[in-house]
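Taking the form predicted alone, here's one chain by itself in structure tokens.
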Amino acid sequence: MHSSMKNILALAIYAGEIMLKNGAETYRVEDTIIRICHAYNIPYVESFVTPTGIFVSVDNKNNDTEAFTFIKRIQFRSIDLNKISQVNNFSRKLATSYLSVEEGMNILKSIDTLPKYPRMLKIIGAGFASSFFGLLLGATYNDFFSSFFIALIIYIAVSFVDRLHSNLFIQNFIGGAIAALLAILSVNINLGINIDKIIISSIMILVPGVAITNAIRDYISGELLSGVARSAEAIIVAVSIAVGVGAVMNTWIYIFGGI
């Protein structure tokens, strides 16, 4: 029975930690577990889940059985959710019908391994998501351009910073640096026009915004912990950002004297 629990719980919480590190609501990742325990009929179970940690315990009330807690730690996170939403229908499929934990752990194995995107489609839709933004701005067609190129260039190196697993502060200093040093010298080469649109076009990709939702989310269900984590993550990316572009602009300035 002790092995049976054990079996059960590791397989909850590797659907919840498949959900966390994809960027799902911490929420949503405590129904989960809690789902997945009662398909296999574990009548107590306790979930509490952060940005970086899960904590579940479960117990049978069997007075021959001891109970059962585990914690899991969360280090990297990322967005795919198409993992999510994968994992959430295996949840409520184990609800309406029955599977063994070595068939649930087989499937979740198999979503937890879905390939993502190409890496050259993601690229090029970093450049097309920042250049229409800037439309929607005011910008040009010559900015339209000069902000596609400097998109691509920031994803290139946002994700080369992020596979040496740095720290969220780097990644984003990096990129708002990178998006106002080439939209100064696309606007000095006479490529751009408009310094501001380029810029804040450019750095969209970088905007927080699935960390805002899910902050917001959390804390409409309650989630108040979480919800705190999440902004406090939101805040100390658009702070990155601005340091970034702050820095590139006032160090232009101090050296050549103006924009």
Given for the second form:
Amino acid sequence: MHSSMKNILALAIYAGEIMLKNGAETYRVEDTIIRICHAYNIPYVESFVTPTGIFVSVDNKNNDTEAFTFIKRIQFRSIDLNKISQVNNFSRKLATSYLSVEEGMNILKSIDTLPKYPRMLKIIGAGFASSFFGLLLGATYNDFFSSFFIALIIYIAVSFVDRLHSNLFIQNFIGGAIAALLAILSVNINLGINIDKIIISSIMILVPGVAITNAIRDYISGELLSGVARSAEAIIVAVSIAVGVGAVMNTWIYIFGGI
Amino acid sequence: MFLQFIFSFLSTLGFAILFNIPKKAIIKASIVGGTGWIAYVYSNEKFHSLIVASFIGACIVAIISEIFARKFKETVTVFIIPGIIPLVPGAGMYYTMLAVIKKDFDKFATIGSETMFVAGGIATAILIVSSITRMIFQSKENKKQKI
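Next up, the form predicted together with the partner chain in place of the form predicted alone?
Let's see the whole complex now, leading with the same chain.
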């Protein structure tokens, strides 16, 4: 009984870790952990999740066994909605049909190592996302092409910097700076026409839309702490993009006296 | 209008790939994004207010996402996050920053506050829709328990 409760807790924590690492809202993570523990008939579960860590306590309400508490620190977060959806389906499946803890662990492991879309496809996706967003804003077809290529370069650069385990500020600063620099260059070589539309559409892939949406969804569910944490994250990202773009534009104006 | 739908559809598709959403949900999420944008453009023409338009657009995105999520048994986030992206006030943020660089603080105040309100409008739209759907499902469950 002792070891099995520990294993169940490990399973629940692992599920929570996968979700949180890939950008799930905290209330959903708490929900999943509690649902998994209940599926294995643990009577007392309490979980507390913030964007940077998971705390779970379980107890089987016997006087002769001790309660377990686990803490899991989450350091790097990215966005992978596929894994969140898979873990969610897994926890729903647990509630309706019985799975042994080992089987569950194996399923979670296979979810955790699920491949993302190929890198090439993601790069082209970034280009698509930006350039068509530019068209929505009323960019010309010249702007369309330049923002397509700028977004490709930004995505490659940011994912390269990301692999060096840099922080949020540096990543978005570099993204913003590249966007501004290349946009100015492309207008100067007469490829692009509207400099502002090119910059706006190419920084779209960095803009913290997800962080803001998740922050709000956390606020609704009463997760005030993680709501605050995620809004702070969103503000940092927005400010660092602005600093990147602003620094480059200001320097350009200072050196060449105009754009 | 049709061209606008195609553009926003493809833009959302790009973001859907970036966010790694499940393969079978990509097209659906892109439809959500496209429809939200059309609602945004249409209400912008009607009411001449970016804030109202973003609110309505986000409402449409959230409603369709909730329906799709229940119908296709996916998490709501899978549809809402890519769907909301075309509405995010990236342009507003950029012009706010530009105003700061040019030290034009009047413009900074007007555009900045409008951008804040647009973001707030999107947020409240999602908030309202998802709390209402939760309430509806809760009341259904309460009825079931009574029986």
